[in-house]
Amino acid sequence: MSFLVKTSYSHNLASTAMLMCSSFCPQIPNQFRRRPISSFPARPLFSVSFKALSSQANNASTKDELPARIGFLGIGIMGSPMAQNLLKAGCDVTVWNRTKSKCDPLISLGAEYKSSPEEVAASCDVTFAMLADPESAVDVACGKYGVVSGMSPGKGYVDVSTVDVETSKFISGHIKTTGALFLEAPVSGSKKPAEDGQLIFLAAGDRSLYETVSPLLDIMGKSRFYLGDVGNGAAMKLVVNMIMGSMMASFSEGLLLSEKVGLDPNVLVEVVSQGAISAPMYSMKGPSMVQSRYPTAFPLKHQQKDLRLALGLAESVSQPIPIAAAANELYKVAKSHGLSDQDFSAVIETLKGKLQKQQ
């Protein structure tokens, strides 16, 4: 399998060329098992220049180099800044969200609003979706007034949600019945990287669609990988988030143990940041964790969901992941104590003993 990564860019953009580049499966409602076929007429695949764009390119691109009309479904912690970066780059963006008010800031920046995923897909050349979980991803893509009903040959659907392999393949199959193209491209990164256009895209699926939307991925992210067949992107994202969740659980233990034996946990954060186990996550989250503050960048409930999906993925290939399994139990306890919507670093609260004493 070949892995293609976005090139880094010099100040001379004119000389920069783009590189051409678990088994958990949620119960799929019966109504989604029939594959509706769009009756929309076929039209040629939208034209786009393959000049690579950097997130720091100061909008050097023009609309002519991008798909003419871009849809974005799911305007939450991640989707909102991603769509905003597309708007700032001069893209024609149409948005949808279950709660319309979340779209208002984007509408004020020039985005158009449609009342259903179907309408967005029907009116756009390529549609992105950033949804909370596999169930939402299936519903938005394949449910009543879903994306599938608005797709047709010449269009593309890019799901940047974090889902399991089977869900991604299920959605891909439905999209392809319409003659449209499908790409999964889950992202590594949370709220701040999304705002700064520093996400990492883990793409798999139709390579021609990957090449077409690469300039858009470059607006929203700092790097991208093409991983081959549908499912590989989903699997890579679950492995990455499995590691991240386990790291945070272990870091939480270290912070509390250092304090319990009379050490300054703030000094521990500094020591860790200068050693072989240094990670940006520790330096970024550590100081606020010491102060028991957990501003939400990546909701704890999503981290637990990803660990759950990773456990299913591991089970499908008979791979033991005992550390991730233990971490998952910790996040489940955190959820049961009402920490679901706080940042995943709030998992440290489950180790303090206070929550258990409240029962």
Contents of the next structure:
Amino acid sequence: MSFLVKTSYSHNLASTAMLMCSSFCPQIPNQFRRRPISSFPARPLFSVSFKALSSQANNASTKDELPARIGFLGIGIMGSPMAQNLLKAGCDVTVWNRTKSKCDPLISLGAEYKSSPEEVAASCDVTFAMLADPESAVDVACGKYGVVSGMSPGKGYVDVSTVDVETSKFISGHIKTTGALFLEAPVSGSKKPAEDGQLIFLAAGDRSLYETVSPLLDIMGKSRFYLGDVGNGAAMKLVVNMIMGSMMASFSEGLLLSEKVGLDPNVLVEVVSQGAISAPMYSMKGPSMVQSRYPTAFPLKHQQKDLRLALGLAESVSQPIPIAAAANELYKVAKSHGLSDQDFSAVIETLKGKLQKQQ
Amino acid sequence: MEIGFLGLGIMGKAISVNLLRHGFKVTVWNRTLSKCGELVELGASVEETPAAVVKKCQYTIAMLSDPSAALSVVFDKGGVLEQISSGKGYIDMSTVDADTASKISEAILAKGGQFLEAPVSGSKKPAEDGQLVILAAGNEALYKEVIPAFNVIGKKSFYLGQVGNGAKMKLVVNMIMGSMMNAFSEGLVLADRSGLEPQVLLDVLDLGGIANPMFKLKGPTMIGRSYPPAFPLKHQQKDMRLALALGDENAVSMPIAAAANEAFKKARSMGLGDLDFSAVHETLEALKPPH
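Please supply the corresponding structure for the form predicted together with its partner chain (the preceding block corresponds to the form predicted alone).
Below: every chain and molecule of the assembly, starting with the one above.
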């Protein structure tokens, strides 16, 4: 069942096309009326598409349909707000999480729950996964009662977890043997951007699946990139987070040094915000770091995982990255001191003489 | 307002041009006198020694390249100390270590003069555009008196208290900057070596929480392996070294800064000292085996 939705957003629509939306996503909020930034070649925000009037067409790999039923595996810090945004936009969402109770808020918003990744994948057209690390991503995709067991031609799997290149290719290979399509699409952005639908997707893999899910990515994010072959998304994400991890470590050194030499670290934060190295991360995290508070937006253990994977990537291409290596050491020390679940800004604690007790 | 200006390098020249354009009367001095020519054409006067400048002007600003030059213009023959006196103010905008700033301050005060250290954050373009960030410390009354000049020179001024605090704040900021430049360089090279488009990395960075003007400005030229000097690498390495010394004095652990300093030293040994500090990128680029 479908109906024509005429939108006042006319930018980039081909002259004879109208955007059609399945009744499962009846409203796409106004926030999408913005220019996307995407990699070559530039794509319009909405895929221009016609829904086949014949109901035979259920092949989600064509651009002709938006996925009707959407699966979401992994309802953590990121998965929960992302799935919520899909639900709030009117999408039909089925969820799974290793700890079922985390799904309760979503179920109360109308999500369905299934008790294994396999069942979710089998009952949905496109399934997203947002998992903590390569091990979980492989387990959910390829393990017992995993996604692979529920996949079939016409379906798609979009892994938005942050993993290494090899893991992504491994999962991709297994998914594709079922005849289904695969897209990796790790995100840049943490908890708040996830809540606000302001993530940046770094996608790679099956181009037609990317086109199909772009409207869904636009619900959850502010921009998206298509980067080519599977592995490119993973690599891009690792490079970005490598830079971020090093920057946070350096910023920590600066805050600590300023305080030790008799300056007010809050003034340092202000001075930094005025100059060439002013970054949103510094302004946002600086004040709480000065107060030794690290409310978790991006868990430190994940930052360390990303640095470790970035070092692995660098090694695979024989590229020395001494600053990242030094930063990684600090995050490892932080983990050994029980700071894994704090925000990654807690790395500053490792530079202090006496570590504060964390709750 | 009549202002003396000592030191017409990349920064000094841009700042004094800016002051002249805003109607200040400026008297300049530079170790290499020929560099004064352009300023004279814009209406500046020239004197042959720092002392002669100080004799003429109530306020004298200095912008020298390093602690040794900053000490030299004050203490040497024909230096500032020969003419500094009560009622005159000396404002040193050079980036030096806290000890050098204190030494200069003591000497100025001993002669009855007033002293303000005022190192800046920002390089050539912000200097030309009057968009520097000024980190002043020392005589607060003097600070207030020269605010009209600071408002032309910069977009924001901070008064940080006792002499030495300006120097320290500057070093901390530049330490973070030097480490960030290295992290950025590592990212660009890793992206390239992994088969990604470095320009796309720039686009992605520009959208997120770690977007900053330095990446945006330097990224494209670094990708093109071009490093026109806005902030010479040798000065950046000097600042990292001074910041590490500060950390050393206060037992502050700084492994990232230490690693970054090594990269800048390597770049200097490769002869890149006079290029922009982004040339540290070459230390990684040069290691790439041919494709």
